[in-house]
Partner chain sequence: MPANRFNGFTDYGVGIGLRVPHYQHIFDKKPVVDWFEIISENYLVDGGRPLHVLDQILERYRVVQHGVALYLGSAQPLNREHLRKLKQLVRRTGTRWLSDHLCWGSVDGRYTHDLLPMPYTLEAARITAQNIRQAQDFLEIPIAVENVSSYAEYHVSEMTEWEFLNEVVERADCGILLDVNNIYVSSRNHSFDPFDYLNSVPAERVAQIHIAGHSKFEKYILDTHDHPVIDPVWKLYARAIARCGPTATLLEWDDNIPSFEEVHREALKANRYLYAGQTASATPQLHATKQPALAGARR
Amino acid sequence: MSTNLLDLQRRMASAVMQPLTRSLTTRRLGDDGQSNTRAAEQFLKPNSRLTALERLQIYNQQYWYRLFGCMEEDFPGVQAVLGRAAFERLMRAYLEACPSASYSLHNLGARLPEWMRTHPKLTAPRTRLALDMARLEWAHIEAFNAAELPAFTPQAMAALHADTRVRVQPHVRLLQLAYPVDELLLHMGNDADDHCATSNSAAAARKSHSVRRVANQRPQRIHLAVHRQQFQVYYKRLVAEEFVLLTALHHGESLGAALEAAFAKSRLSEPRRAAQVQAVFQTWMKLGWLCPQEKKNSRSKR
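For the form predicted together with its partner chain, could you give the structure of just this one chain?
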């Protein structure tokens, strides 16, 4: 490792990643309170058309445009909930606090839901709605790219017993939400489709549509599975018991223990519980949600 090259790369990277001003230019002063002009001049050459700072600014701006563009693409629902200005503020703060730690831009939003949870002021007064939307949108991205394992066959499914531990399909994401953001997100998609003629008035109508939908959102506790079928991501509402059962299985509980957890607070009669369990297992089998647990020490080969 070289100290000279490393030193230069550290200086350049922190200059490139520093926040822009409100007018999207490079700030006059760096984090250390020193002049950015002088800092840039120390390691970058000017040319006949651009100063060192102006050359740095090209990279500084592109860094933010690129990252912001990705977040806009990945979290359109959060943007609809917060409005453009608040979304921009949130993204600046998030990307500053959680710069990308992955070679892939797909992972850029990975820490957003958790970060929003610990910074509620940035999303007030729609804090919970925005958080739920961020969790849904991130789950969607994860479900899109996650692995799909061979599911249980009906025969194997029939042979399951109380001590069996199963694996929930990796692309299934389980969410407990305070707002029905699944509907909101689907409606937003439909609104966009309804107005594909992209005239200004259509865009305005689409926007006011979304704004009205967001304003009309009322809290409603829901349980949701975000999952993939035929390479497409779907949202499926779950009943509370089903959600607890799946979550317990996902955490590695045995079938018996998971069932116990699922019905611990349930007021359903025994026969109705049995019927419900049978029904959900049938559905999961159809959807291929349950898979055999990975055998230890046997690594998957390609």
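Computed from a predicted model, the values in this text were never measured in an experiment. Superpose the two forms; the largest set of C-alphas matching within 1.5 Å is the rigid core. Numbering follows the first chain given and starts at 1. Compared with the form predicted alone:
Core-superposed comparison between the two forms: CA of residue 14 displaced by 2 Å or more.
Comparing the forms between the two forms, the C-alpha position of residue 45 differs by 2 angstroms or more, with the core used for superposition. When the rigid core is held fixed, the Cα atom of residue 31 travels 2 angstroms or more between the two forms.
Structure of the form predicted alone, please, following the form predicted together with its partner chain?
We keep it simple here and write out only the one chain, dropping partners and molecules.
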């Protein structure tokens, strides 16, 4: 590829990906302060109906409309929590601050939860609820797209001991939340699938009522696992000890150290602890959440 062609492609891409104005039109000046009209004339020819800048605007708008559409599809819960207008302000501010850096649009919202933490004014007065929802929706996307490794066999599970290090399936995401956004999101999904709804306005009213009901609740600590089974993503509530145990295993702790961390602050008696451990491991076995650690290739010294 010639240098001139590469330069042309870069300038065209820069012009197409520059943010739109508030009225969703191409800006008069580019990011470099130069006239976009002159820039467009360098790589686009006008025709009988459109100027070079108007032709550029078509590409510029379609690029951003595509990004907006992806964010709306990936974070419908955040939009429901904030409302349409506030969500659009959040979405545009985020995309301008964190432009797409991946070949895949699946990664477009990867930085949204962390970015929302540092820009609370854009989500006030429902900042904490909106952040919980964003974390859940991004975990949902990750769980759907993440790999699945061969799980432990029953024989291998029976051979586990205190020094064993296990791996939690890559598609399992562990969240500590303040609001029951899992129930809210599932309710919204069921409402969207209800073909018997009398009208869109009635569905919107039910959604708004559900959001207000959750927003008015006092924050409570919720432990959640987001995971995948047969190409479907599910949410599973966890007890506190189970959550700490899974988190410790996910961070690479040995089974013995993870169990110690899980029950360090627990008030359960020893018999109840043993029963709980047995129950959660049986559940994890059925779900295939645990798998062997990767074996590191060791090179023999000669």
